[in-house]
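Here you get one chain, nothing else, as structure tokens; it is the form predicted on its own.
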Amino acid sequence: MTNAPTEAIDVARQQPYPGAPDNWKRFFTFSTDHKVIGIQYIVTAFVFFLIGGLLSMIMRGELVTPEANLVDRTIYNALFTMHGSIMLFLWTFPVLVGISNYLVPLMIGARDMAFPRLNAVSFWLIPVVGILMLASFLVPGGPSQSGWWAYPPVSLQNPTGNLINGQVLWILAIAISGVSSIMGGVNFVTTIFRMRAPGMTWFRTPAFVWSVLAAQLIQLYGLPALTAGAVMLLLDLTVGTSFFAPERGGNPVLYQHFFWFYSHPAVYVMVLPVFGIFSEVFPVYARKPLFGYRVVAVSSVLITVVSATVWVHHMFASGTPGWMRMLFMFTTMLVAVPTGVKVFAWVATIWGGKLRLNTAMLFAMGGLVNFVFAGITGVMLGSVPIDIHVNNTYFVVAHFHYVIYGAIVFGIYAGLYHWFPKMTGRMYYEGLGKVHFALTLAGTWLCFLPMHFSGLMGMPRRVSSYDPEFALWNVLASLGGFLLGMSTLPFILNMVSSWIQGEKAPNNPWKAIGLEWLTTSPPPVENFEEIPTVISPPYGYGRNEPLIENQSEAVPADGVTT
């Protein structure tokens, strides 16, 4: 662990170098400074989330006309299957852990991370992954084409006879994406709990640590069962085990149980260091205390147990005893209790508050809207009689991406923007971001939307080709996608730009409360000259309260904190 004092470091060179926050190299290397690992893992995920964007676009062109004559069926299975997987294991897992990296520490006043070796291993296996997957590619018989679920028996059939195809490498790419987070769980966990300032009791704990620790306990008891799925699966597929395969006797609804006990809270995995943004950009631009800190604090967690026990309910069309669709039925409805807590304390936060409309706090406020619509239709879709009428539908679909590109990359918009200055020392382009808030809100709904209504007139998902009647809902949907392709450009413009060349950036332009405000932007590599003690709770808008002892002391002199 790292947490210790640093006077022994030399003042007079002002910062230890080669870690030192202008030396661009140190992204390129093995760095153990949890800033530098948590910016490679943005800039990774980002690549990657390019190349998942792009796979779809190609998706989205195919369906613009009811006839498959753009892709190859095969082909359109391999998109799917790949734009499914890059997406979720090289871009929103990744780069959720790469905003938790970079902020944890920052946030609970501690020099690094408990294990920083560790961190950097996690962070290098996870190019290793993409390799993988893109390697895919490359081998006879192309990617995998069995979804990013590799249901068997379709995952186990292997028609070029190849002991390296596309299956096999998907499997070892989740097998080891499985790996890194398993180790980046470990040091999470032990971070939070062991390496927070003197002071920081768990209520004067900021809201996103509790919803980075309540995600991480998922990945700890819920990862082991998806990597040994994996890896079982794998040995049918290489060696001739019988696991899951049917004519040997295995049995195929034994992986679904091992996938969605993972894959399930998974989404909460992904959505709750959101809803940790959420609860940390929404006070500072409505300049109000976030309302019923501790109950939001504590809904994390109670999130965290819950989402257990309610992974039966993506197998409610797979044999399901009837006895066991109430029990889930029951147990998915009940997520929605903590869950709806947040977004009470949310709204209630907003409410009468004055409100500054910066770019952070449109997407936050976007991603809310969305979240509450796929809230409701993840409600409909938790009752037994109308998943089972939608089942395997394009309204799957659209709910599914209201929730990951609706509210969670809204989300993770709106921490990148907040936090953008405290990361690279300048102020970003107001007016590109709400041109990109703009096009990426437009695209959004274009994109999703349409597709509640060919999914409820049954248009199952999957498929290349389609009956002419779900046609218009096809080419809005398509017009959505290419709208959102298009909504990366400001984005990446206004990033590249400003940190080249943009305003300096205060240490606290946002007039905000939390420990990552009192250190310089960017930070130094030991974040504080000194550990703070904190003396009051976060988020104390109005109150005109230090947050840790000798404050006017610890404030740079050129930084605001209340």
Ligand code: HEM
The other form holds:
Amino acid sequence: MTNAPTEAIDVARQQPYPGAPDNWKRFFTFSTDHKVIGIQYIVTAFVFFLIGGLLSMIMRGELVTPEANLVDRTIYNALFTMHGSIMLFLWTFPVLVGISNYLVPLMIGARDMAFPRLNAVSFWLIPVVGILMLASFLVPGGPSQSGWWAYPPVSLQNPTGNLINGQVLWILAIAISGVSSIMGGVNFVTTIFRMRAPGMTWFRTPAFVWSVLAAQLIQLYGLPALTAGAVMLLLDLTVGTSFFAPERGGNPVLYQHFFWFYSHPAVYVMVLPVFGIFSEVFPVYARKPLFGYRVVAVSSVLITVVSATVWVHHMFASGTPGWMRMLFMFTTMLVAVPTGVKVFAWVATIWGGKLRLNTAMLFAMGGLVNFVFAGITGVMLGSVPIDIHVNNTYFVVAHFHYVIYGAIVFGIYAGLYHWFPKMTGRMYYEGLGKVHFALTLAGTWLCFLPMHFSGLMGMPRRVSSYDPEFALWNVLASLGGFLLGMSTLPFILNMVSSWIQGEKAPNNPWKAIGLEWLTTSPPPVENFEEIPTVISPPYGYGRNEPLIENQSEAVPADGVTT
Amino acid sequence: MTTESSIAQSREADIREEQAHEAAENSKFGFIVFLLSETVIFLSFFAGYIVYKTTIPDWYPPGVSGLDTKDPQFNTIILVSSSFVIYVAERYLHDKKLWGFRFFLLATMAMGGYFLYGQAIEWSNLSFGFTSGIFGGLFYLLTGFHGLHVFTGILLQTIMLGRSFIPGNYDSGYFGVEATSLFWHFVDVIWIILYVLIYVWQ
Ligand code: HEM
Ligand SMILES: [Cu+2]
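Instead of the form predicted on its own shown above, give the structure for the form predicted together with the ligand, please.
Below is the whole assembly, all chains and molecules, this chain first.
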């Protein structure tokens, strides 16, 4: 036999998929390679991150002074609605799906996701969602003004009388994003259940994969409830049914139940993958096994279950009867248990470790601190007597931005830095990364800490003008906001220039343990020359045991390279 | 062709068959996951129905005292029995008896079609509409959403029927038929719950 066929296979392997363009252009094609799709998700989401950020800059600009003098009130309402919606549905969800898409098949030793074409369709729906959201700036009446939660009766108002209005476009966008997410959920769950490499039992599966599984299960049980609510809202808005319209006998609080039954667990859809990133990053840079790996893994699934039982804590002030408040206060506090277990495990992992403080580790540690802080205010909000007072004030805004910016965005950055060499085959500039970290940390605290104080003093959220007694806190928050806006610049600069001309990355620059580090950087099409057989649990730092059969080099206990 | 390369080829064919089998198993798993998720949509609607029904005092639109159950009852029997018919169709396919498969699949489609026809007749005879209060809205929303699923099921069955005329199409596996049949059972079970909620519990 000649060598020709193998050569052809080699050539094919270097392409993202057979017959595909072999350069950056492939990111603009309907690729079915989970790695290409992952990067497509990440980059698209980042574009929306910048757009959503721009909207928040205008809001913070408005809030520098107590009077409303930059934008008028309707525009301000549209701004916070679109800011929140874009940040959640077009940045946080997609970027995490992108990271998961890239990593899960690599981490479990699969050649691709279970349904590659479905995967591509899931991605290409995201730009459609984005176009619909942004198109609402162009329709008469402008974008929806009812906030990202779209409570009726506010969301049922349609002053222009047009059938195509900002609210309708918003609902359609959410529906399409839901379709994309459900298809993604089916894909992830099937992939993780059925495509793990030989030998990879559940307790040899990386914590990140566990947390993605947990997050995607939430999509599957939660999103349908939101869909049901959205369909009814859309019918109320367009054909005049009366499900949620109080003046026609409808019950607007029922909408809140549909909405929060999904949207509370949704915060775990966002934060669980970030927990997964923490669990991967800490052991590598502390050179220690993940403390309590099995407990960490199982606690993700516990969070999935418990978070289905807490949604009414968003409705303590919606006329909810006392017994229900007590019940849901209890379940809310219960989520703190599996979450606290994780925090404990991470701290114990870092404790006494030989820390390497490069950018990924800094972001993970910063994210952990922010998350603990957000957790404290979260427990405060979960207790009925406190929530009754600070509900709908800036205290809430402060809390969820500590979660979303402080923990989730930090975690996303940690993950992007950590796997950047794997994804691009290049190293990033560590110095620039540290500048990025410092600016982001300072910006987060300066922007969101003051909101706790203005909130406790009673400043309502979603207002474009406010009592001058809150002025100091708002000026500080705005300064922090602008700092955060600026903080993304070194990141973009770093990523773009490193990708183009960074130093070539070795296969395993951090001397990490995990299947994804055993293939080339970037990995070939279909990921592995040969599917590895796993023979030990992950995170064997310092134990000197091989992860897979016939491993060529075991990872040293203190594989310090930088 | 040397023996060596023909051995290699047959091994490759084995691998390919193995992969096709894996892919079909994955699809089945994924489809079940999808159906579970769909179930939650219906459960959410049902939960909404129960909440409204138990909290709203004058439930039916003015002039309506309840729903007639005679025709829907017959419709229900037709739909539920069609679940057995599609099962028989699947058995025939399993035994590679294509004509039997086609016959029973067609029978399923006819029964599903009859169900939709019956529903259309029922709808056209009702004295209330989509916007007649909460009950009107929920009635049409639930039965309509379910009807859409019946329609989708018939569409899938049509495709499966058409595919049976492609020679060799169902020789090595028939995931599509299994999925279609699973979907049909799902639509049936949902209907039973819906029937109890709307027609029995008046
Ligand atoms: C520079 C960074 C950011 C600034 C300065 C900022 C600022 C703001 C402001 C002023 C509001 C309006 C609060 C109100 O009136 O109730 C808001 C709301 C919101 N933000 Fe941000 N934000 C930033 C980043 C983010 C990020 C990264 C996310 C998500 C990933 C996010 C998610 C939200 C959400 C969900 C809302 C709620 C919208 C609503 O329901 O009113 N924000 N933000
Ligand atoms: Cu919540």
